[in-house]
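Here we start with a single chain on its own, the form predicted alone, put down as structure tokens.
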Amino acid sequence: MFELNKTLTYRGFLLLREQMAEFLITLGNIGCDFYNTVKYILKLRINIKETIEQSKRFAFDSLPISLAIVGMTSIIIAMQLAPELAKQGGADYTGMLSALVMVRELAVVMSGFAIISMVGSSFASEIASMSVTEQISAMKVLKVDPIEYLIVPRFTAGVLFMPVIFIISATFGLICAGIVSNKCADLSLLNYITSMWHGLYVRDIFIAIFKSSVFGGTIALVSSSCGYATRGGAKEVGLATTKAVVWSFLAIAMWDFVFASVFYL
């Protein structure tokens, strides 16, 4: 006798489903956290001393592995772009394509992924691990808002910190980038220099501060938010750090999207 629900179609729908009603739960939170976040800040309800503990650690804990994979990408760019432009008589032009490059785009977004793995998984964790042993209830218990104090100290030192962070590593990274320009191409530090800021405007950067801010605090929203609802023991723990790492570069990518449609289409 056939039975439905023994079908490979019928078990793949029944997983669709769940992940249609996880991602709904999921996203529910987030807003709902997003909510009460902005309603704390606004009435000027932040925990000054956890505020500072955060931002120490986005400010200085990821601070070297940004650097570290910005340097990087901009090395490797610029030694394939700068001896192809050469190639073609624009080496003048390398500088202008990397300060474009690296402010649009490859410091923020790197930087990004760079705080996701080193800030917002210590983030997921950490919250997850306090609300399935309890010490979210004890919270809730002395009258003490867990929202007020894990989740809005870090959403602010996200949005606060973030484009720190940024600002350092392209420059780093443009740098990095003109010193290779100089070995590969024969391109002179003050012809790079030059290129870059007839290429770079104002409006790019500060575009790029704001976008970095937006990470930022998204990143520690999504964090926290998915730490915050974990329900369970340690496998959930470990699941809510997946769970919010992958959201976390999903939303990047999301936002980058839209602030990419909205300045430069």
The other form holds:
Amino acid sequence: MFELNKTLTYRGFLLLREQMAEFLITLGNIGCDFYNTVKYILKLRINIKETIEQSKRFAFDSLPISLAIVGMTSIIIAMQLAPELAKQGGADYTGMLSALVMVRELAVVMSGFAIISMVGSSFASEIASMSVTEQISAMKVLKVDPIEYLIVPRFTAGVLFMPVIFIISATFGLICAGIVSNKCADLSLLNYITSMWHGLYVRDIFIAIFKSSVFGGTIALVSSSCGYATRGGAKEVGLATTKAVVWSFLAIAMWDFVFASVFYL
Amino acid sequence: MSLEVKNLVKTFDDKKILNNISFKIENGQTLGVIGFSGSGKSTLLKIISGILSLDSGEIIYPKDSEVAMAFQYSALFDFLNVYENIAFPLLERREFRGKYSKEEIDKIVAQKLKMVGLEGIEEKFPSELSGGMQKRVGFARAIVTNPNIILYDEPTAGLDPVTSTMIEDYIVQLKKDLNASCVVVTHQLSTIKRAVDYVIMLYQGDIVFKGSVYELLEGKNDYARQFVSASINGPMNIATK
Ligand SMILES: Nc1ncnc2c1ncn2[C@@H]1O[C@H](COP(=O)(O)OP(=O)(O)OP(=O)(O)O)[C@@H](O)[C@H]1O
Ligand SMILES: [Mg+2]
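Now that the form predicted alone has been shown, please provide the structure of the form predicted together with its partner chain.
Entire complex below, previous chain first.
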């Protein structure tokens, strides 16, 4: 006999509806936490000690992996680019192209990925486990505002320190690319550096710094927010971490698109 | 400070956990809350302390009262050591920030730790403590701000009888010192006898017994008698729902 609630389509529909609801709730939570965070910052309700603590963590935890990823990416790009350009007689453009690609896109995005995996995931899992073990409830009863104590410092750390990581990583990446061009395509370092300046625009650099700041704030906020909304137990802590990573990736891709459309179209 | 709960109703996913609960506690009185596991005792405390919202009803206490809660599972901050846990409200609460010097906080923390019978463990982290020790640190943290409404969620569960007695005596002592109203959720008759003035018993969302400790033990109420005598036979059935 035909039963509607047993058909695959119907169950698929239910699943879809559930996921849509989940998506909207997460979006709502992030929006709400963002609103509160900004409100607190404007009121200067910032816990300086925690902000310093989280900034240290943000910068030190993610710098090595960020350097590794950005360094590797630029080495690979230079490896592919330099010999090819040399063959076509455009070796002089290696530095310029590397600088353009690194500063405008790769260094920011790649260090964003590094930060999501190192810092974002740990923000989410630690806040989620605090939530499921009633530590956040305890904080509320002790009249310490968890938004002020947990989310605002992480957000501030992200906004302030992602640019620092970006600048260091990008510089490191360009140095790596120079060395590789020198080795793979016999391009002189001086030549590389001269050409590099042609690809570096002050405007690009400022946009990239601004973009990295937005990325840092987004990663910190999305991760903290996914953790903060967690209820349940160990399984939910795991799910919250996954969610934080996925949402941060998506958010960064989206921001990157927005930045490219606004500044480079 | 006095504390009044009026017609409190709370549902979780269509299931009524608390159904029209009312009681009043005067200054310096301690109310014991008993009832089966899952009868909503922790939920009641969480609503009074403001962690959970209520569906309808009222929680009334003076505006300037300081509410504290000792959690059933301690809820210590696992990223902070014992010292930082106990000092947490003094260091991090907005109105207290910068109000106490390091020496004053050291002194308060040492005093509270001594009170719960734990000295010299300031540097340890919660994960390095036994369950009973965590419980007592949670107790110390709850009372560090000199609250006048204190909610204890099974303060003596999992403690040895001697430590339990010590905690019970502190509940009584604190109540006197701070002129506090207290709510003690407990399964232990010893705690009820030593630390509690009168008792309510929850069953399926309702208060099925309300009276003094003497009346509870007297056994005139069927529910009370079943609970006190730990009998399977009686008006209450564990295997509900
Ligand atoms: N966050 C929640 N969501 C849904 N149901 C809940 C939630 N918290 C508690 N409950 C339900 O409410 C009921 C009361 O739980 P509560 O923790 O208050 O019991 P309790 O009386 O403290 O039990 P115990 O003596 O075991 O500590 C239980 O049936 C529980 O399943
Ligand atoms: Mg309980």
